[in-house]
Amino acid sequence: MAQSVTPAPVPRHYLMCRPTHFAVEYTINPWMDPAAGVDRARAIRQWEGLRDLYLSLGHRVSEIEPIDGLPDMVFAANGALVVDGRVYGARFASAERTPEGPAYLDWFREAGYTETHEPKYVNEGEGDFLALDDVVLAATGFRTEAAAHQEAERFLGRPVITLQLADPRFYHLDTALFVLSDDRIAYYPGAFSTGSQRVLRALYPDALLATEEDAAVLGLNAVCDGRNVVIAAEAVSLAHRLRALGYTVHPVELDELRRAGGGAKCCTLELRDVPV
């Protein structure tokens, strides 16, 4: 499934939900086919596969207990954002996910979080919210509504980057954009409005501009702690160019969760504990 592993520089800690009720049973995104039905065992056997190798990266890894009726809530990343032990929790727009909102607020909350804040305008958590140290990128035009920006903003003290995304496959900011260091980004341009590339381009220059073929196997939707990567095992061209910048990759198999529409970053909510 990986490579060698390459301790990370600095340990992460990760928030997870086994995909123990995962299925697919309606339809809210492009990836999402309710009559191709799911291997709900290998979907969790890929789960685990994810989750060992970030334990053998040397990563924490807490885990919330999935909820049955609640086939999406494996994708952890879209349950809240948390920047410097402040806990920004998520409304989501589907009612089918509703539920998920309150149930990971409660997590946080029971696990010691004091600083929580439930929102009050849409927003699918790190699915389209990405922090880095300074700033938080941030999405809109599926999922997320702008006004959540400021929202955001408002309580992590943080200043947030509106960007645009255009293309329904992409419909999160973590399936077009992945964060490699605090400079430094992977993205597919094609996802976002020309204005939002223009002002990408402008941010990360050096930015690593992936191909929509591997865009189109979620190659995006990739998790990088500073020195490995790991991304799905189907992006073999953005595999190769992060090697050619030093980066140690790490291939997995998540095609089962990407019949829901996710890969590895959906699967992995970064608990930021301290200041990053």
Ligand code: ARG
The other form holds:
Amino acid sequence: MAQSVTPAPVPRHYLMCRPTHFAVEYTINPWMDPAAGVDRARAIRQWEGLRDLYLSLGHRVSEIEPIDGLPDMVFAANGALVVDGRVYGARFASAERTPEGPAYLDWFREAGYTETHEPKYVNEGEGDFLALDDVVLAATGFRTEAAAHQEAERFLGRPVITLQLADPRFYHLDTALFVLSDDRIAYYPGAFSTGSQRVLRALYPDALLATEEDAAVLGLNAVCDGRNVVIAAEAVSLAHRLRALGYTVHPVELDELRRAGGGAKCCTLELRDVPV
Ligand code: ARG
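Form predicted on its own done; form predicted in complex with this ligand now:
Below, the chain from earlier opens the complete complex, with every other chain and molecule after it.
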């Protein structure tokens, strides 16, 4: 991997949802144990730390109003996929999260986004779609249907590459892979089928390969602006390797949200090209 890192990151615009109603009340991924309970006040403090970090890095953060009865709404990444100001809406796999799809789409319409698409197929937004400059990487296997990949490709006008997830702990693409720059990714190979591992190797021979230990603390659920990487504090060895490549690493404590299977990226939906 080359050593050079983008010198000055372009300010990003993120959408976030305060975990006002956060809870683990049902189980839709292996991380969620309703019997274990959550400390909501602590989740809110950790989330505020993440939001404040983005602001201190010069990024803009918009917030969507949390809705009572939707305890997973804090995971804004699942709310949509936005590319070139075009908003491909989410359609959740589980009944528990289904109302979040229209709620997020309403936010976009009210915020002035005119190009929005109500999806026909099940897809969980940036949880399973990650945009690079020329392509969108997309996962199927646990949540998002492969037909949604084609639907998104047609709506966004960007080629979408289908990847197959294979380990239920890494049920969304953003738990197994993150984008460092427009041609550079980090991922945990074991989260993918052997065919998709071959595809990733062919497309990104210089990718940073994470270990199972990195992945098991949701270290790949990270957010990068080209220079800064916001990453789970427990992902120590991955952080070390990112620093060696020249990235500025910002460890964040989000273990309370990890009880629902989410980390920094899950809480963060990137808004690309905001209408004025
Ligand atoms: N409990 C949530 C779910 O299973 C967590 C979602 C995490 N979001 C993400 N982008 N991976 O749907």
